[in-house]
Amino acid sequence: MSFKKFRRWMDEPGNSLVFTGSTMFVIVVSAGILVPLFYRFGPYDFVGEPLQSPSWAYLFGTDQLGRDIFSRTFHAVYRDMGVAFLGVSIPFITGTLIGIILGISKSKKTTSLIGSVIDGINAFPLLILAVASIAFLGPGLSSVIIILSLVNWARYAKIARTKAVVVSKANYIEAAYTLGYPKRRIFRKHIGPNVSSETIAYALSDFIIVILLVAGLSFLGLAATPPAAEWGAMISEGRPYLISSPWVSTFPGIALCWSAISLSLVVDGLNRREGKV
């Protein structure tokens, strides 16, 4: 792409904004690649006197037990992103395959039965579900996932049910029909696609939720634990020590809401072009 096509393009509503949101969440999913591979300190090294204050030895300082929070820090990256990447994409197939299936079902006893425990569960908030859940199944980001992906399908089966039914009415999907395409060609190539997008733009955005909800779990010791290295632990673990040493939660912190805010620059240039906004 020649530099005038890309001013073209960058002035075009939302352009910019996903540009820069894609750049800066490509920083921090490459600074968690690169550092683990080359820098000299492990997440678990203790490398000098604990609660040394940033300088070229230690980038971002040391914790209280010594370890590097730098190599820490981006050793997170793998362990948040990895985690809410599996606990949406789970979700995101399995309730949009459920909610396409009720959205063109004939059956009306069973989408009212599913339609039923779609709603109860959507009428409690996610993180009120997680947090009653990991009573029953123990702390740890592994029961995290299994929460997501038992609980969060649920909002995508909603989407994906309200617009399946109106895509199946549309006037292409029944001269399909008409002709004798086959029904598995139809949910292929038309049912799937179009109500694949709106799940696909409700997946952005839930993955911004899902990071903060691991991050705020494992501040609250219910997810990640000692001694992992993970966002929310190592905010946690700083709370002793914001007056005297605050780089200890400062800068887990601020890898957290980078990548936060870089999804939702993304989200707000696709709604944006789309004209959602």
Contents of the next structure:
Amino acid sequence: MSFKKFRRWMDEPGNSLVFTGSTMFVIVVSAGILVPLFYRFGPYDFVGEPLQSPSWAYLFGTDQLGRDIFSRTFHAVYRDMGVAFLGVSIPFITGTLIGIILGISKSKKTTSLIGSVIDGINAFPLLILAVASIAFLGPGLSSVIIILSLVNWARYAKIARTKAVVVSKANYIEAAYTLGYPKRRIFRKHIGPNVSSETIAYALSDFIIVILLVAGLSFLGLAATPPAAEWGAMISEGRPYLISSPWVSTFPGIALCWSAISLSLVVDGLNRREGKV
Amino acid sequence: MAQAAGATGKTEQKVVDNRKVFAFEIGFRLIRAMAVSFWVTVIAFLMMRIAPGDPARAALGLEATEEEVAILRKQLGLDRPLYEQFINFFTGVLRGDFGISLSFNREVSDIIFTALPTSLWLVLLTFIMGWSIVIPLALFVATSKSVIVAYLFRSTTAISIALPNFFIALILILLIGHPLFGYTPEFPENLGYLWLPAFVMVSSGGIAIMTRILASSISDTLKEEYVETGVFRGISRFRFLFYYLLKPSLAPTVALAAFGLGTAIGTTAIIESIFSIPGVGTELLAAVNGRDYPTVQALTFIFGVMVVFISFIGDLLAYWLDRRVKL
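Switch from the form predicted on its own to the form predicted in complex with its partner chain and give that structure.
Full assembly next; the chain just shown is listed first.
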């Protein structure tokens, strides 16, 4: 793409937001790949005196045990992002599928029954259900993924069902049936993509919610637990030193905000391109 | 209503019809809320039963003997068939009896009744604070013609959605300073203390989306002809803002506010623990850490039912404000 074309693209509403957001996202992800590969300190190495302020030797300072915060902050990327990615993509797939099936199914009794189960699951705040289930599954990042897969699909199913009902009545679907296309083809090529465009839009904003959820649960000591390098856990570890050595909590906090804001900008830009509020 | 009834027969007929429709809509929403509450009960009940492993064993730890585990299983009713357990749980819920807490050896309903008011105060304060920020802000943004205001508003809301509330809470405690740590749990005397946690709950998430939706419905209302008529008639600014612009635009935001309030109730778990407020969120965390299953189950149920109740009220309000709102 030539520079002129790029300028013109950026002038369209929303695109500058998408560009800024995705650049921020790429920066944090590539730092999350490069720092673990090439940085001289590991996340669990005791590299020097505890609670040293940021300097050239230790870019983000050291924590209460003398570990390098720069290394730990970027080692956390794959953990936070990875868990959030799994915790979004699994419910996205199952929820969209269930929603489409409910939307095009003809049995009214089953659909309204499953529909009210979905409403029941959605009635719980996600955080409460996650906290409560950890009592039964035990703390850990894998528990968070399990809970999200068991619970979060209901939100996708609700969106997909509403959209699938609309799509399945559209003229082009009728046309496809009239042309005698096999059902599988109509499902895969027509209904699937049209419904999932809606759930993908939700998945992006769900990614923000889930990143914050994982960090929040770790902050409470329910997901990643110390000594794991994870933003929420690191913020929680730095809490006693918040006033004397604020860098211990602040740098992981900034990394968390940075990632969530980058995604939020992308979502906002995409909404703007489509003229949504 | 009384005035309309005293008028011609035609209007009278219309009023009765409206009432019937209104009653039907309320009844329909009530039945739906009850169906959802039923599933909320089922989910809260099943959580403990479908988890891998034996909850009684997990609660007591590995050192407990088989007899102790068997006694606890009997106390929790886990030795009976599933449907019987459910009937017991369900009738217990209806009577307000949630069994006995494992770690404090007192009635779970007792824990709930001492902790719930505190959380409700916090949620109420969040609600009031939220609306008193959302309405003026949305009116300002929607009526302002400046591009900079629109741009600033858009970017601030996009950022504020993404801010982790627990981190913001820590920063605010740091900025506002030490005296806040001198909080004593005697709640009613310290109502003033709740403004900071309420502010954190307001600032992260809900409020940004609410203001955006309200601002956009106000700018839609601005395009209506009666608004222009109002301007020509020279009505006062106050009347213009609140009666001509705000009232017709509120319905979508009210429905959303109910949803936002549900999310806010969820975040009490984190916020209460940071500010050490003795509410249901703190109790839930304590119960989770202490593997106190009956309490976890009951509190999860309470959270779910609160959200169902609030969205029911929100639905009704939205319908009352704008009869065109459909489910």
